[in-house]
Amino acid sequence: DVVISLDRGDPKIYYTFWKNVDDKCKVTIKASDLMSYFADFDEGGVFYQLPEFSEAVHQVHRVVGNAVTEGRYIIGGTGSSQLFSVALCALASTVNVTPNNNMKKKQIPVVCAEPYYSCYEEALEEEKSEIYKWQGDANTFDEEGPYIEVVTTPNNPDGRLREPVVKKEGGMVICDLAYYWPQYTPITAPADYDVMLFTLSKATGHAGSRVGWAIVKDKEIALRMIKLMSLVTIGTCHEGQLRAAKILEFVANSYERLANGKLANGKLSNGNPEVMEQPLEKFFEFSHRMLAERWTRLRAAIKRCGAFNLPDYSPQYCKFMKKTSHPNPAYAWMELKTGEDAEKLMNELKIRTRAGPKFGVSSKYIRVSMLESDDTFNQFLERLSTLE
């Protein structure tokens, strides 16, 4: 048997309903189009976003109702990761000099709580900043004086619902939002955080554009984010970013509400086909079913095989969709019962995951990624049978 990964979240889940829909979605560049680094002076001061970028992320938001975004600055990047390591720098530069005023630079601790997304810690250990350091699990935390407490909510790897622990005086947040989505969890309100990270490859599975947004409360947080975001990559790239806008549109205009030829947010439609004519199946009512019936699949596989625990989620009345659901996270997150090394024993049956060390945890622990190609989580609980 060949080795198949299921160590990354590869968005390949979402590929037949994109294959459906390609006419409706594609988009034109020109040779002499989107030419120059700059595309917009008035949002926010955000030189190379596309307006239409932009609008779509707000409309996005505003019909599936998971964030805030009136009043707040929309700011694209190359992905959430490089928004992340931009907020760390943004907020950990604000807190300038030590009491003593020497000018001397503290690094600011970056917790969060256990078990938590994989590259945190690799990417910060990597980076060696002087301003900000890794420094672990949030619920062990308890040092006086300004940190930065990052919360994944729904939490990459467990898919549990999260908040701010420490909840010290000094404390910054940075909310990785990638997964509030209706298709991995019920909305039960918009988030309104003072740095929330969206990222398309996790919204609508587009993850080879690479685009990704930050909605920013804070002026002076977002314009120093602006400002080294312009420093270290000019901006983000204008294709991409077209692309995002056109694939968030059409979402976004699948469910606003035709009245007198106007959308609800007052466009005329013009018998534009994109507005007019939708797939019988939208795309989060297919996305949250696809992932439905996988986790039902490989809770069966797992109740047969008898090896390892999943975790239980309650169901709650999701606001977008107006019924209650159940939450289908992006991952797995599997408990081997003997409490041995989880990632051994996929490794003898050729399954690539994550191990639990990886999120600070115990070994005993591994995510597996629920959004792979048909064929590839099929193989998997295939493989998983031979446990029986």
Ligand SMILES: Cc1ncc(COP(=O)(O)O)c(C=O)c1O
Second form
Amino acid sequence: DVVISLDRGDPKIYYTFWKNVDDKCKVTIKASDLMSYFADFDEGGVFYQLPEFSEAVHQVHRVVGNAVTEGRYIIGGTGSSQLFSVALCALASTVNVTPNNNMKKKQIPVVCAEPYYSCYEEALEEEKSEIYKWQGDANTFDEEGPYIEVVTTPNNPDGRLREPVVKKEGGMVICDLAYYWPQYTPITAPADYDVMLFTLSKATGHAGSRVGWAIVKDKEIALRMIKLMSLVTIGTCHEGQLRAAKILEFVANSYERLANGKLANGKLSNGNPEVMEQPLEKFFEFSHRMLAERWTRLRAAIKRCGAFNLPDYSPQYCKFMKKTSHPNPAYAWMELKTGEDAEKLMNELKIRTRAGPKFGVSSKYIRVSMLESDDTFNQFLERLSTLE
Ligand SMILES: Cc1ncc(COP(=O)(O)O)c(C=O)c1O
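Provide the structure of the form predicted together with this ligand, given the form predicted on its own shown above.
Below, the chain from earlier opens the complete complex, with every other chain and molecule after it.
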């Protein structure tokens, strides 16, 4: 048996949906297109941002109702990973600047309640910034003064909904909403934090385009972030933005009704909406169904094999789906019932997973991606069945 990898959140699960609408979402880029560093100035003043990208981000959030965007700055990045560092830097530097604009170089603690997304710690430990430092679990953070808390909701790895836990004076929050989409969790209210991060990778599954966006309330923080984006990479790739705009607009249009009751899908060159044929099953229905089916099959397999516990999630009313729906997290957070090393057991079955210590907790836990291809997911269940 070959090793199968479920340790990364590579969103291959959505491939069949997009394959079926290949031609409808095609983007054509001519040799002379998008040559300048500068895109048209959009209303947020992000010099590298195509207006159609900003517009598609506003539209998809308006349709899904998962984030407040009115009056906020939309700042695109090369995946939300880049924006995470840029937001940290912008927030930490507001604290570090003295009245005469000299940098003080105080390392601002960055915390997140465990289990936390493994890449936060890995990225910060590797970066060794002079103005912020990784300080681990937010639950045990007990220092006075400024700090940054990262709130991931729904959480990676355990799928739980979260709020800030430290809540002290001088605290700044970055809210990572990579999974706040209807396929993963019921949408109960628009998220409304000072700095929010989203990514195309988990929203629609186009991880290779490397497109993420920040939604930022405060002008000073937004301007610092835009300046950093300009210094580090002189903005982001316009081809990626165009692709993201097309995909997001396609998803949003399939839900947004025109005044005449028809669904729009794109705009004609005269500015009027073009009515296009829609897929039989729209994106969020497809993705929700796929994940729900996998969760049902996984729970049955785990019950039969008896070696692991899985978290339970309560259903809630989803304002987007207009019905009560069950959370279907992007990862299975599995706890070994007896024994200490869940990863070792999985390695024996040639299943690669990510172990608890990377998320700040014990090796009894492993994180398994629910987003892999059908083939990999089926093999995973088959191999689990050998433990029965
Ligand atoms: C919580 C969370 N934030 C951010 C990211 C990174 O996303 P991107 O592909 O946009 O860099 C991931 C990817 O797995 C994630 O799980």
